[in-house]
Amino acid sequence: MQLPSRTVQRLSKYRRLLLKFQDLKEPHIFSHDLARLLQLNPVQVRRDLMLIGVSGNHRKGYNVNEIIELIGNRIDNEKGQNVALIGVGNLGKVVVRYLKTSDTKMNIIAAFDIDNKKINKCISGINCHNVCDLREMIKQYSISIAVITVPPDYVENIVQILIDAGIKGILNFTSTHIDTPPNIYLIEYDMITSLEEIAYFVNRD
């Protein structure tokens, strides 16, 4: 069964705060704490848990290190995906370095930008190469997502470039909004957007 989009975000928020707790010994923790580290309902909690097969236990809760198997098994691919990003300004460094040191299956091999003082570089561990490889690296490496952290003026080339080399996902930290064919899979993150609801609830108070 394929899980929901709003599913796999939580499951993947339970993962990241528990594995915090993993190293501890035989850890366990109950559904209403788990919702309430991470403002959640402790209903949906459960409820996303029993999807993935996590049994509870009244007196200790559930087993840390089971959910975290469980949660491996249904959102992560065995080997992982190879992950490339484009565009390596201040925001693309970010996303490389942050990669590079959490804890996923995310692979990420590969940067790209048009600037010849960054080709041939290597940001944190990752080397950067010329955007006009890019088609051939894709296919090349078996890259399946691609973060894009270009400027506005490259954002449609760039999409066309992913879409015709088979690029099976894409997330966008542009302010452009793309179109994507139904089999690419695209999340588009609007830091405006953000700020603008965090806003409006924070002027109702």
Contents of the next structure:
There are 2 protein chains.
Amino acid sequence: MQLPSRTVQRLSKYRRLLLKFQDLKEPHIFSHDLARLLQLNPVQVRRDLMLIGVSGNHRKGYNVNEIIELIGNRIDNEKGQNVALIGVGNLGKVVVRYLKTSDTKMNIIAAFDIDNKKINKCISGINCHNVCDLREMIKQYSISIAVITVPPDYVENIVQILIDAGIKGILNFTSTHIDTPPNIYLIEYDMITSLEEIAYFVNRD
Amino acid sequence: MQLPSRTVQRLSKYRRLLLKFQDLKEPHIFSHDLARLLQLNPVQVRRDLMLIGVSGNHRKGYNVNEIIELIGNRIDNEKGQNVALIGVGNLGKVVVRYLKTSDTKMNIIAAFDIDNKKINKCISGINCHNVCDLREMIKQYSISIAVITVPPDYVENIVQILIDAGIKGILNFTSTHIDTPPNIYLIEYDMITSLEEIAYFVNRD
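Can you give me the structure for the form predicted in complex with another copy of the chain, which would complement the form predicted on its own we have just seen?
After this comes the whole thing, all chains and molecules, with the earlier chain placed first.
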């Protein structure tokens, strides 16, 4: 049964938070504490935990490691996920470093750029390739997801290359909206729209 | 009448897209084209346009400049919005440059850091101050919104300083969840959760 996207987001957030408690001795947590830490409704949290098949104990709460494992079973691809980064500028470097230092199955396997000064260099342990090699490497490494961190003017071309190369999912970090076919799962970070949204509500208090 | 956040997001996106057509001679657009360009339902688009009070013409569509102006009236603060950036690393610099080069009322008025090599320097035309000066400058410049681009270990402290200093809205770019009181409007970009969400759906096709 396919989960709604918001459920997947919450499960991912539970796990990220619980990973911090993993090394404690016999770590347990109550659903209301998990809810409070993530500013969620405790009823929702319990429903999510029930969904993934973890049961709690009235006195101790839920076993942290069990939750982490069951979330992994539910939302991860066991083999991990090969991700490509397109655009090795300041933003791209931040993304690479962050993903390399985080406990996640998201595996940045290659970076791509058009700048000769960056191609064939190594950034935070990731090799940088020519964008021209994208299609071939997407096939070779079974890359299904790309993170785009190129300047706005390059976005449209890069997206077309990615679509033609068979990419299935895109995280668009460029704050420039992209047009993708319905079979591509797209998440966009749009800094200006987010700030305008915050500004709207902040001014109404 | 306060608008729902998704409506504000859409209005912001319409405007960003339409700003590109502003300089054409007598620019007009049909609602179904606006919808298609942003992958929205045309009925929703027409409803939004009606909400802000713009009327269209069957033969020509809607006047682009009129839409832009009415959106501004509806969601902007006329005086513009003073924004502080906290954390002048690679990510922070990207944010500053992007906001400086974009057509928006979001005005990055000051940046803050704890690194002496950055304090009192100028980044893309923005002065960098010591985080210790945050409270005073928030009052002095009526800064109501902060963009946080600090490393994960610093997030909690910075957020506390911002809350104490009276900030009203936060754009959290750090991919580390923050706890804020209900009166603070918070938007969080969480790279890992977004990638895990994409991965989940990409693997189910």
